[in-house]
Structures are given as C-alpha cells and as structure tokens.
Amino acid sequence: MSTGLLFALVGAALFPMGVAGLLVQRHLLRRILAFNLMGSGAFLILVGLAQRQDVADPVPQAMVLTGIVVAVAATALALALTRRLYALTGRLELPDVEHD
C-alpha cells in the first residue's frame, strides 16, 4: 500500500466522521471541530490521490495549502461569531426555530 493511498483512505474515514458530527452535535464548538475534521479529510483525500508513483503533483498541493488558509480564516470567523452569541445569550447552542 502506497502512502498516497493511505492518506486517501484516512481522509475518506475522517470526512464522514465530520459530517456525522455536524448532524448530531448541537454544541457550536463541537460543530466547528467537526467541520474542521471534515475539511482535514478532504485535504487528505486530495493530497493522497495527487501522488503518482511516489511523485507529488504540485497543483493539488497548492490547492490544499490555499484550502488550509481559508479553513483557518473560516474557523476564526466561526469562533468569533460563537463568542458573540455566547456574550448575547449565555448559551453555546443555536436557538430553536419555530415553523409557522
């Protein structure tokens, strides 16, 4: 088994765990962590599938590097909004929405 295939398989295992965490958890910090886990799985899949005969393709690596920067910025925004919600409501869960 090559390292690229191992990375892709680990990423394929992490992605559904992140999706399950987003769907099951109500606590916002846990949802943010699940979203980051899902992103890490996608990055591992991209890096793993980009290797051919133990030679890495630089284009997917550049895409993953850009994705990591965007993920850090999105995580910082999500944490800032979570902190603001906690300051306003004192809770770290989204309020229930009532349907008419």
Contents of the next structure:
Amino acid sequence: MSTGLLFALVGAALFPMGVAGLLVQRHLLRRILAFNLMGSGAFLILVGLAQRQDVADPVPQAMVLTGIVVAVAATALALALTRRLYALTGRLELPDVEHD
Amino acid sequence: MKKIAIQLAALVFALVLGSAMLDLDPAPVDLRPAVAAHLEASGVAHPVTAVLLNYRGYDTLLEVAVLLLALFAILAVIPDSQTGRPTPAAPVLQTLARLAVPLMLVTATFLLWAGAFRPGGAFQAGSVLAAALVLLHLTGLLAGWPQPGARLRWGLAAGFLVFLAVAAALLLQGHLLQYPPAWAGLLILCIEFALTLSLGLLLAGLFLFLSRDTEGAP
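Next, give the form predicted in complex with the partner chain, keeping in mind that what was shown is the form predicted alone.
Up next: the whole complex, starting with the chain shown before.
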C-alpha cells in the first residue's frame, strides 16, 4: 500500500467522523470542530488519491491549498457568529427546531 | 438511540468509502504531463505555484475574494467596542516573541521568494506573517484591532485589487488571466507580493478583529 492510499484511507475515516459529530453534537464549538474534521478528511482524500502511484499531482494539491484557505475563512466566520450568539443569548447551542 | 444510529451509519459509510478506494482503478485523466509540458511558459518553475497562479489563476482570485468577504462579514457581525491593551504575558514569553517575530518575517520573505521554484508561495508566506501578528497579540505586545482605518483597509484589499487589475488588463487580450509568456514571471511575482501582504493582514485580522470584542467572549 502506498503512502498516498494511506492518506486517503485516513481521510475516509475522518470525513464520516466529522459528519457524525456535526449531527450528534449540540455544542456549537464542537460542531465547528466536526465541520473542520470533515474538511480535513476531504482534503486528505483529494491529495492522497491523486498520489496513489507515489508521484504527486500538482493540480489537486493546488485545489486543496485553495480549499484550506476557504475553510479557515469559513471557520473564522462561524466563530464570529458563535460569539455573537453567545453575547446576545448566553447560549452556545442552536434553539430546537419547532416541528409543526 | 438516534445517536447510535447516526454513528453506525457513519461507520458503514467509512467502511464503504475505504473499500471503494482500495480497488479503485488508476485515474483515467492524468494532468501531470500537461502541467509539466507548459511549465516553461508559466513563468515559474514549481508546478503547484504554476497551477495556483497561472493555469487556474481564477480559482485563486476568487479564493482571495472569499477571504475578503469573510472578513467583511466578521466586521459586520461583531459590535463596536473599545479595547484597552491586552494583559501582558510573562517577560520571558514577551522576550521570546520579540526574538521570534523578526525571524518569522525573514521566513515569510524566504517562503515568498521560494514559491517560484520549490514548495512555498504567497499563501504560506502570508500565514507565517499572520502567525507573527497573532503571536505579538497573544503576548500582549499588540492590541486587538479596532474598526480598520483607511491604511489597513487598503492593505487588506491590496492583494485582491492587484490580482483583479492584472486580470482586467489581461482580459483586454480576450482571455481571463492568460499571461503572455514573456511577462508571466514578473506579473506572478507582483501578484504574489501583494497577496502575501494582504493574506497576512487578512488572516491576522480574522483573529485580531474578533479579539477586540472581549465582553462577548465565552
């Protein structure tokens, strides 16, 4: 098994962990962490699968570099919104959805 | 009950995804020869930098726009508040930060310069620059930023504006971000320089603008 495939398999383990965390956790910080775990899993899969034959492919690497920066921006925005929610309501959980 | 169901579903998904990867055929499209064949005309010698700023320059342009947009949204969300200076850290930590920051500036400059022919480039250099600013803030040597003044605003937008200006100028030739091979190296260097400065300020701003609003801190 090549290193690239190992990266991809780790990514395949991380992504569902992130999805489960996003669905199960209630605390918003944990949800943001889970969301980042999903992102890291996707990046590992992209880069890992592209270098299965142990030769790096620059195109997915550049795409992942772009993705990482966008993920950082999204995380910062999510943290800003969470802090605002805490300042306004004193809670770190989203209100329950009303079922009609 | 619901939790266990979700976790089981995630486990099954992970196993299916993993086993699908194990017997995946080699990719039918291989872009490596195409990247290598045009490297000569791209103006840089490192394939990742060539993809980022030449072949798929519009991705990078939009990425910087997204980063700028996220910072605008953060500035709109957090309330106006005055912060005093942050509580200073221990003297040893402050001295170490004072020693580390000039080295980090040198590292950022090296990464920017190295991007043309080896791993490195504007994004890596920008994040080192941002880390230096955050380090100064955490050790109490730099206060959290208030609403940005005119100079900081120009600094934050400079990378995007320079990139956009180059893209608009090249559009006159008929193609978005298709550099003439003779000018490609110089144009990419200009864009990378402006991007490094802006990305450093943007990434540091994501932290420093948020940290001024200490009353709202959980």
